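There is one chain below, alone, in structure tokens, taken in the form predicted alone.
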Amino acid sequence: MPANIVKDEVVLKVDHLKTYFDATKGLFAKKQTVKAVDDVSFEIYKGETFGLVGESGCGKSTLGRTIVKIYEPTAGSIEINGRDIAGIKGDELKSFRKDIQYIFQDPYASLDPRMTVGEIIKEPMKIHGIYKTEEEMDARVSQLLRTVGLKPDHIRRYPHEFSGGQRQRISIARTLALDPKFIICDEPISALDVSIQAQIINLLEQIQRELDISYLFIAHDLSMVKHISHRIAVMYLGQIVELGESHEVYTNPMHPYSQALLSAVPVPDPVKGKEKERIMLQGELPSPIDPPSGCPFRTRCPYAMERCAGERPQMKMYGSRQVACFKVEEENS
């Protein structure tokens, strides 16, 4: 594990977390429940980047938004620095949000177009009463703008005057305004040009080295997740099916779903790209309203057996890896 990670210091601990939504249509209709996050557990250490990958609709963003209490959890616990915040509200919730922040996917949609850059970054400072005077806040804003690679005189401009990459830098500056210990990055580069993506990733890594911040990095781009993450969790239909060190998961995926995901990653070498075998999953992603019994992946898994239909596989350790799969269990028994 890299030297900057403090494994003895757990910043975030999620334990058996569930987030369900009522999808019933009509007063007399049959009750329907969307199981967006269904019994998820993991830990993130100080200074670590924890990558979360999976198909669209698997529950990645819902998990992130539940952790910061945008959505209320249905069950389970969310511990920040040892404190369970799953049920807190009011002033307690306000205090907790100083330590945990969120970078959204679309930087333009997350910035108020009627406010200047200075007003946007100062807003969380005013809400939490960190600085007493405007001069102190202006000095802090100028410092944050320099940290993210922007100029202090940008403080008087509006979001529409900036490019997509610059807007995301403004979002990051606002996120850092309260000196958080933990940041959730919800696909922060997917709306940006490829040339800008690397700049934002390098910026996030630089900030992490300087401030010892921990990240939950949610993304579709598996190669980018491998680059920035220390560990990776693979999510399918609201559940984590594999979790391990970034390099190990990327080079030797154990769960059939992880194998299929990674087989789709493009190879820059055209010769090796032709030789690479693509695993094509049959069928479509099941609905979280009516998920399959037993293993949620069994309806698309080429190795599904009778046991998969009647029993849900639990996460088990295989070396340094955690996998929820009966096939892997049999191969390692």
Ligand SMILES: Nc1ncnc2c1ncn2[C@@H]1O[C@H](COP(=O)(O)OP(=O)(O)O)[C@@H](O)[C@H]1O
Given for the second form:
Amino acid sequence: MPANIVKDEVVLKVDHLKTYFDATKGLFAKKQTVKAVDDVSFEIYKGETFGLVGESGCGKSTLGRTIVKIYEPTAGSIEINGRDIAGIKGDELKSFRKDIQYIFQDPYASLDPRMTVGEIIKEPMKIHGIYKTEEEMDARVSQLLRTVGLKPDHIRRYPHEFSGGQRQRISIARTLALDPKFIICDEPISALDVSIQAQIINLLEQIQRELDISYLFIAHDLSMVKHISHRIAVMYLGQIVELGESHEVYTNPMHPYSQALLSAVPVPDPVKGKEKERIMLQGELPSPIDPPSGCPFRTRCPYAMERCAGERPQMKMYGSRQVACFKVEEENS
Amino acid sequence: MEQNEILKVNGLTVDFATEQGTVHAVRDISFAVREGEILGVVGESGSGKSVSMYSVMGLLADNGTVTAEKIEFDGQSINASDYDGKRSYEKTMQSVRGNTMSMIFQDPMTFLNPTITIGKQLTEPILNHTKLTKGQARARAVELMTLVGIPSPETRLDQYPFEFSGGMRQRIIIAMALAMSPKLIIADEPTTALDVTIQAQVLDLIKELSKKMGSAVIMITHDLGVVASLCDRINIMYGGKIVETGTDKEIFYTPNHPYTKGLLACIKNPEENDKDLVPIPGSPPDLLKPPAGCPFVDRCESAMKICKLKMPPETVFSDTHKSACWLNDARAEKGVNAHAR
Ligand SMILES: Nc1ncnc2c1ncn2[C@@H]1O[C@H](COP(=O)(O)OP(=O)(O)O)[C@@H](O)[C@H]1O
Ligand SMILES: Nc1ncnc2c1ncn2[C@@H]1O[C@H](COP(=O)(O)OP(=O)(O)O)[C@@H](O)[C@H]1O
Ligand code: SF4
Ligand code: SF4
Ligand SMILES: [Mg+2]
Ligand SMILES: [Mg+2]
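Next block: the form predicted together with the named molecule, after the form predicted alone:
Full complex below, order starting with the chain above.
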């Protein structure tokens, strides 16, 4: 069950953010740009889980990585607790690196196989010098292992001795080592078995309730995202096309792309699953190097009109929902 | 072999020799596939789903050995002596398999050669297995590409795999699998790497083609949504065993085995936002030393003393529904399975 959130306390504010990559092939080739994140704005509250969904390549990881300063934004701003992160340096950067953590999808690749579990969890503590003695660190590691449902005597074991779910627990323990305020979970359960996914989701929720952490939860499994998130944003070709309360978006998507995406989710029921009507999208996802003019979805949208090619629809409010679509605009005016 | 069974497997066991010892990957499983049906195989990763089907296809890693009481495909039986050594088994399987069994893998690139055009890769097997001329084979390839929904097939035949998206490549693999109108298609997680919108298209394609060509399909997946929307019958695997088998409705509406119930509970709750998920605690057994009794015993809330000691026998609920769990024994203390929904 998602924890209660404090709506007036904004932890993260992303404003008109753009992250472009240079994709030019050779010295004399024409300049090409991948518009991986293209003018995205949203806020995340304290203690909130903000779900981000969309097809692979739509820019979810790039957005997450720009927020943790792995990538430089091309334009726009990112504020953490009211502070613009663009110019931060020195001690401030260090405390920023401590407050914001990133959990990767692959619990196999993200843990160094030559290090013991203890060393893996201690590494960030050492970098940030938060504990003076080994004993203090050991005590904290034991506590963290217990928090994530492992045993303190696992401290001397190596990653290969653990299953996928247990490894993801180890990376969560490492993430928690610095008492972060904000964690970006980039498809943290995609590589895990269904029976183990539920364990990790429960763990993330329990940690959130206890520590008041906010999550940006990136995933492509829509039913799990819906379960864990307070709000959901749907991304398409670098843009957020719909944003709203998770239950509302899931049960009543308004943007034609969200509708298609949700109709494609297979229902785990033999009768409903076989009867479910799907909105089949025509064509392929366009390249982010040469995105369509106007609405990014117009090449596959069953409702595309002339206007959709000419101008880009802006996010507009409908109750608690934001949607960027001319059809929705016309129907609600 | 019953009349309409295309594949019948009895007592299949697969072991792998490793540095750490013998991995007992598949332990004495029996199942059948009927003509034209879609059979789902669901289970924890490492439970033996892929290995059991690969050995039926005669595709086995070098360190593997197969034993079985009986494997019958399309009325042809494989003799006990054929299991002696990997080479003779593979040879036998390949001749039995012929053109009538095909496979679709999770990663299409394991099957596609990146340096050869799609057209050549599609027409080669047609030329090898039929008397068609080059021109006729190409026409057949165009037909197959159209069938799997690839636009402008004429021009796309001359392109290389990298010029296609993941979803399109998977369609090409399906086109290749269909080239010989197989009686059985084994699909191993064919949509796991795809986005849901593309997955929906590929699943519809498999369903439609199986209907049109009458091919049976074995669909290996860990996605219960996928099995529910595609499969007629389902085998649930755990720790190298089939722990429960039934029709789609029997498995989803009247599951018997605690592992099946646990799996369903894991995916049922996300639908209800305000409830905590009910995960299955623990992790799967080590197949180097699988438990003597029920493979699920370490994670089962209802486990009794007997479960650790002896493999539970199969209880038959209907022609199609069977489950191997000691709770179905008349001697099981009533109330132990109180957690069953
Ligand atoms: N470092 C990079 N350099 C160039 N292009 C990139 C880089 N990272 C991602 N991209 C491109 O940006 C787009 C968005 O990628 P990504 O953010 O990984 O999407 P998602 O996480 O939604 O699957 C893709 O077209 C991808 O190829
Ligand atoms: N060539 C091999 N050598 C040793 N062990 C293997 C080999 N191939 C598969 N296994 C083991 O056999 C078990 C079953 O594997 P598999 O059938 O691939 O599982 P899944 O149900 O995920 O498809 C696993 O424990 C796996 O590690
Ligand atoms: S703006 Fe036009 S093309 Fe875009 S989603 Fe709405 S109707 Fe479709
Ligand atoms: S046999 Fe025993 S351990 Fe196995 S599923 Fe049944 S009750 Fe649980
Ligand atoms: Mg990503
Ligand atoms: Mg497998």
